[in-house]
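Just the one chain here, the form predicted alone, laid out as structure tokens.
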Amino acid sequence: MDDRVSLDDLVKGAKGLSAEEKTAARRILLAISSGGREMAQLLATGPLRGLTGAAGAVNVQGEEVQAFDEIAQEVFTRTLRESASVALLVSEERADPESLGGGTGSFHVAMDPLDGSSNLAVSGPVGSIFCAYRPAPSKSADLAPEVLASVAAPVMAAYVLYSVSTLLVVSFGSEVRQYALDPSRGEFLPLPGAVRFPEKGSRMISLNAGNASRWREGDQRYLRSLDGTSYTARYVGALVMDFHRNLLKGGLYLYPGDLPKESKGAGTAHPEGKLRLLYEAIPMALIARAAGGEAVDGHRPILEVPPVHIHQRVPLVVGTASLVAEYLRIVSSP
């Protein structure tokens, strides 16, 4: 059976949404698959036009900025205000939240507009990542505890794969769809089945362990217990293809905290991890849930850590259920 769902379709069978919220949701979609359009276009040319590189900025993470993350935060910021239904933007390019007025039954969007941006040097493959939070009522003025009250609701993640194919991957909580970019008809298209983790697939393992030596204990004792077990290692150093890669094949991506400063050996600046909560982990922990799978920050679950900054950074340890309570077991023994 060809079990193929269109993003309409999805939208009207997601649980929980209003009539209005649903309106939205779509518009919402049609906008990052508007946004991801435009940017498949743009990379594919950006050898050829010299933007490959660094744009010679610092964003708010105080990391270097390349020339493709601002493109792509002005695209999705372009589309997204024009879906007119995002009432706040929280971008990994930006200090501050965005207001983008949106309208009835708008969503508070946060997103990382180019994950991975660096391997766009070598023509490696890159990501778009997304997360859509219901608005909560906030006693505050500002914006940014706005938004901080919203992320216990998240309603919809979703990434924009960019390689030989360009991906969108969309899941309301219940499961998880693709969708294929036809290029020669500038619509992505669906792809058949429902996707979840193969709990019987690969044990891929995706970690950098060049940076082994600065992780805490726990963690530095799991990456000695994969000595002599039958696992693959996989890591691009782009989470959205990492991930995605082993929600296909079946595997675990880790990111842990390194050791505090003060600690006896090479400890760094992130012990809080580097990955960002708003919008890298908790939309890989609701496309990983609705897969069968799991997210967590090393202890408790990713949806349940409590958010205290827009831009807060946490462990990630994503995967395969079994093996992410492999890990979690592995880590917490004496």
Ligand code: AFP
Second form
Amino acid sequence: MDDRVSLDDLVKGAKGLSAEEKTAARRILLAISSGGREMAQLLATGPLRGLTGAAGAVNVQGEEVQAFDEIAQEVFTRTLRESASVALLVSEERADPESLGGGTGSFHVAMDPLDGSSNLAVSGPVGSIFCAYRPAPSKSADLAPEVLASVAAPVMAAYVLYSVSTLLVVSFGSEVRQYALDPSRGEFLPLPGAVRFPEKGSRMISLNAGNASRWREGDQRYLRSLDGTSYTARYVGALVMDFHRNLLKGGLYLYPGDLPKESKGAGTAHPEGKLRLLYEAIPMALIARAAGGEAVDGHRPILEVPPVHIHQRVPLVVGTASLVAEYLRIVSSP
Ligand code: AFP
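And the form predicted together with the ligand, for comparison with the form predicted alone?
Let us now look at the entire complex, which starts with that chain.
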């Protein structure tokens, strides 16, 4: 059955949103679509304009900023501001939340405007990730605590995948829908069917084994347990691409924390993992759950991790529910 659902109809069917929130959610999705369309065009011609390398600056995570990271930041900040539906915006590329002045029914939005940007140098896939949070009733004078208070209520998650085609994937928590950019019309058009992790899918395992000597014993044990079993190793190094492939085919994405600093040699950088709670782990967890999958931080569901910082990192294990359960069993039983 060809049950394509337009973005408008997806918003109309979203459960638990007021009429004002539905209007805001629709405008935010239009802002993401329009920014995604603009980014797809810019990325396609990036190599011709020399836009693949580092810009030389360093972002709030201490990472070198690629030119496109900043371009994506500006594109999506503009489209989200124009939506008039975002109160506060948190971005990987900015130390502090920015007030975008959205009116009644507005959400706080956390975004990673360009995920996997180190792939740009080789024309590899990249993505943009977004999560809309419902503001908590009591307002704080400071912006960061106000965003953190809203993190308990993620309402909508979306990502744009820029690859051989440009896809928009959206969920309000009950189902996951895909939209493909038609460049000739400049529009994201719905693809048929709700997306779910396949019941009897592949066993794609996505992890950076080059970091394994720095992982905790449980994660190393999980890696050893794969030896001799039937699985396929796939790792692009862009969360959006690795997650999306596993969502469609069946699989597990794993980015654990490193051992505490004193136990490791030089290069130790991510005791809590590399990925960020608000704009990477939670949106992927919302989408994974809505697609019948699961997401954990190594012990507990990602959606139960208490938020303490807007740029908080968290270990992430996400994918097919049975593979996440298998991971949890192996890390917890020496
Ligand atoms: P960049 O945006 O700095 O390329 O990082 C991408 C990312 O956050 C995520 O998309 C990848 O899955 C992960 O990092 C890859 O990290 P490693 O290079 O350490 O495997």
